[in-house]
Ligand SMILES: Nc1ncnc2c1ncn2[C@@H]1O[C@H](COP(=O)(O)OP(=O)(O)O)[C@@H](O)[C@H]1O
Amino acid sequence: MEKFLEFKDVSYFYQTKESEIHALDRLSFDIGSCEFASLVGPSGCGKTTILSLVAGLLSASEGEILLDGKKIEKNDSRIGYMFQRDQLFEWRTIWQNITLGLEIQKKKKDEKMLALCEELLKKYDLYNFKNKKPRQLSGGMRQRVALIRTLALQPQLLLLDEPFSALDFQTRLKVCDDVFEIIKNEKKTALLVTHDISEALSMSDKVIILSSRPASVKEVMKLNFEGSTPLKKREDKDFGKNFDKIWRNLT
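Give just the one chain, in the form predicted alone, as a structure.
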């Protein structure tokens, strides 16, 4: 598979009042085009720091990060970021929330991009709610709106920072299926940060296991579970064995 996102010997240091902290140590991994990958590792190992580096919010102290063979720039339009909470504005309608990015980028009159927003709403069963306010939607629907808002700007890579952590378990399982389906249908590359091993396994083509800080790659697990959805993949006979393997790596 062709490499799309590449980390090449990336290290990151940051300063505190007392000392210099070594957060990442010669981190190397890659993600292929349209591949779904997850980062798992001990708490505080630097997973969100990695997302911030990919998003261009931080700069690597050493090494190189490439997206489709090119260096990542600050506010890189090729990258979309989905946060832990949906970050919907309660005073705006669903349509106004979804087109917020277009508004900020002064593309609110771009007919092709507006047509894409409508198409995504229809495709993922939200069109009838376009004039509703976020508080009128379920938690799962809100997450779909947040993802569509990100997709409206047509990013090539999606960064998912524990986007399901605020949901109850039952809703979380359903939303994982929904988000997975949308990302695969839209042929996007995705990098998920999660503390949930089962979530990482069920959604991913590969899981990148990190060491404790300073984080380095302990192992990259390539997965090939039976089942077309995350929920179905959890039923695969090898799911438990892979869960145990990651668990042992993290303890």
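Now show me the form predicted in complex with this ligand, since the one above was the form predicted alone.
Chain only, nothing else included.
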């Protein structure tokens, strides 16, 4: 598989008045196109930093990040970022939330893009809530809206930062399945950050295990579980074995 996203010896330092925080240490990994990769690592190890670098919100102190073979630049429209918690704007309707990106990029009159938004809403059971406000939706629905908002700009690479951490366990399993289905359907490459090992295992083709801060790659695990959805993958006989392996690696 060709490399779609590639980190080459990337280091990052945060500067504060008191000190310098070494967040990433010569980090190297790659993700193929249409691959679903997860980053797992202890909290505070630098996972969000990695996503911010890919999204161009920060720029690497050392090393380089390549997207499709070229050095990553700021405001690359091939990248979509889904944040921790849904970050929906309460004063906007669902429709207005979903089209926020189009509005910002002055594509609100692009019929094709609008049609895509409508289609996504319909496909993922949110069309009836088009004109509702976010507070009228359940946590799982809000998360789907946040994902559609990200997809509306048609990114090729999706960055997901612990998108399910605010949900209760039941909803979480369900939304996991939904999000997985959407991402696979739309043929996107995804980079998911999570501290939940079973979530990483059940969703990904590849798990990248990070050391504690400064983060570097400890191990990359390729996965091949039976099952078409995360929930079914959890029933694979090797699931537990792999879980233990990651668990030991993390502690």
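Bear in mind that the values here come from a model prediction, so they are computed numbers and not experimental data. If you superpose the two forms and keep the largest set of C-alpha atoms that fall within 1.5 Å, you have the rigid core. Residue numbers count along the first chain shown, from 1.
Threshold 2 Å Cα movement between the two forms for Thr16, core superposed
After core superposition, the displacement of the Thr16 C-alpha between the two forms reaches the 2 Å mark, so yes.
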